[in-house]
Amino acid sequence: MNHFPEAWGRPRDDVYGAYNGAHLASGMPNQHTQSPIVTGTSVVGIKFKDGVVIAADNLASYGSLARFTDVKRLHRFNSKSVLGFGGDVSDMQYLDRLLTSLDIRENYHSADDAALSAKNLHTYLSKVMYKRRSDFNPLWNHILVAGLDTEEKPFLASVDLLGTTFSSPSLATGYGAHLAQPIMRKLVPDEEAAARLGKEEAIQAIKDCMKVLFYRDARSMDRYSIAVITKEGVDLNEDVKLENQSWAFADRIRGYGTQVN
């Protein structure tokens, strides 16, 4: 008896002939992924006088389900550098994979005093996610990249699927493009203002964002990771839940519960 499961379901050769598979073969050209499944809503940071914020919820959706409610998507690389990943999370764990690689060959290779700098981390990753889109077979991804430069001053900066670069004193990756960049462009618009920009008040905005994006993005949740990276090194925290919540706003929006007109 043929207990395979591709005999599953078939005439018995002994009976009708040999079974032809022929029609199974694809005549199609290999196929990459064209749309994330599990995914990683917005990550978010700013940079202040002394080091960079940045945060982002430990919510991975299965589509439009709140599956996995305990992803961490902020990783630290070294003492310098932490990265902040958007996105699909299984190219999320690949990339968290090759970084491993790359920072025990680093370890091995370097002195102590010559760990690769946040900035050198992004041109890395900018080539990484470029070659990738080359080819065709992109790491759907957008990934924030916050820590120190080789000069010990803060450095903020994206790389997304296509391997396009952008840095700034405050970024945001997914539905925080539109909803906490205006919150912290109104803190720090330039350097200038990043500059002056203290430490607290810097975590503070952070968690205003992450607030409000939890009041308005159906893909976020109330539990967030948070890093602080300054030349003492990274103070990363990956259970924090907002403070204060309200939602007394919620009865004066048109559609949410019972309407009086």
Contents of the next structure:
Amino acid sequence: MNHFPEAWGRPRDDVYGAYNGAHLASGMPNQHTQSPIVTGTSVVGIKFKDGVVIAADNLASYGSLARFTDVKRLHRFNSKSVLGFGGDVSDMQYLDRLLTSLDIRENYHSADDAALSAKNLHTYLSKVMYKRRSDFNPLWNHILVAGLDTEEKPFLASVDLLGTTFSSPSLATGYGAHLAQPIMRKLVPDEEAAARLGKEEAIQAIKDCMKVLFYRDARSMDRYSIAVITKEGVDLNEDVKLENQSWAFADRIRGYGTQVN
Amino acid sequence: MTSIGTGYDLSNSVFSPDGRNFQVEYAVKAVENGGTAIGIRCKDGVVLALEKLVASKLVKPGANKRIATVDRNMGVVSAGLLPDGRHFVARARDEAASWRRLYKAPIPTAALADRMGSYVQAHTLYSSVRPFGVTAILAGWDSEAEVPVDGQVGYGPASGAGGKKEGATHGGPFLYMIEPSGMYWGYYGAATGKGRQAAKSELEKLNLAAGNLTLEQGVKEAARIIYVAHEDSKDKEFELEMTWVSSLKGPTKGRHEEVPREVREEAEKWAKKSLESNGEEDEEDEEDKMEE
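So that was the form predicted on its own. Now I'd like the form predicted in complex with its partner chain, please.
Everything in the complex follows now, all chains and molecules, and the chain you saw is the first one.
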């Protein structure tokens, strides 16, 4: 026996050779998510005087393949908040289950449907996302949280895969950040403008954004979900068709899609 | 009790020569001292009701709820030792959550009753633990709609392999009662605690097996039965606590919730009135006999 405790009770290395630990290793190093697999594209949201409008299309892409065409990327959490998920769909499903268990736990002690406000929910999600990025194992999503805060005021904020949080009268993820944000910012440059904006104008702005995104984003589709969150509750429609499309601007583009020539 | 002094009641999990486990029987005694708890399985939901004896005037009325929510669609009420009831509920919540983690769907009421039955029974087997000093009533509504998988985002195939089965029926109301021995049965109406005998005979009169009682009627009857069961310990004050779980079309939309205050108060008013009119009838009967 020597004075190294890790050797006690083991066959002696000088007699039997060094211990072969091959069977203990899994053979592969630990792997973390390096890139998303099945993805959803932009989510857009805008505040108005009584609440928030949020929308995302119903497509889940596998690379450039339009793989699933009936995917609901808006999740109603309670009567005060809706989440919109961009990015990896399986991570979205994981978060959905996580939030389901959170909701069940929060409702053990009261039947109050909206014990957690949208603001509470956004704080919680930001901690989850930041924890995961700090483990070098991020949940590959960019999430918009839309709803009402604790004072029943319109609330819209985002959290991304790094745990970065951001809030603004209008928000968009993915391609929408480039294509939809300018349209919405023209309408609501600041909080004062959002506090004056009517519901119908807000819905129309979101619909315009979804149309522009369908025109220019190759990972988008023309069916989408839209939710309006006000004090009256959540009005969620999960199968809206894009209206009044006009492809006149593209009539000279040749060589794509189903056109012949 | 004849068992005292024989030594067979000193340790859990020890049988007496005539095949009894005294520790379990003592646990049943603890249950018999608790406030009455009942459950009624109606055709479109389940009601739980509890006679919550007021321990002190310094306790806030309506606070310290005793009927617990386990999963969204399930509730538990227990009679007996309060801390044991709390632990029972904590375990039930863990079981429901772990079922969800594994199967991505809510636990069926029958499965939870089975797991909790096993857990309670395990506490009769070891000398290091004592049996549960509670009898718990478990009420749930298993969704009649096709249960979506937790986290499901799409609809799945509309037809062909993996398509939906037409006309399949699911779910419904469920009621189970779990005793300190770990024995559990499904019931139409269950009662435990101090006033269980009176409550049971009232439950039997309702003819629950026929499946005609609606949830609204059930709430009223539950209130009445708790008031009837309280007759024997009239000197003590009590609060009526009631929860319910209905079908997806019903008032709670498949969730386990506290009965709203207005509904409960109306049920209490009805209960008191029907109790009074019953009392008058009894008096009339007595008068009739006197005349005879």
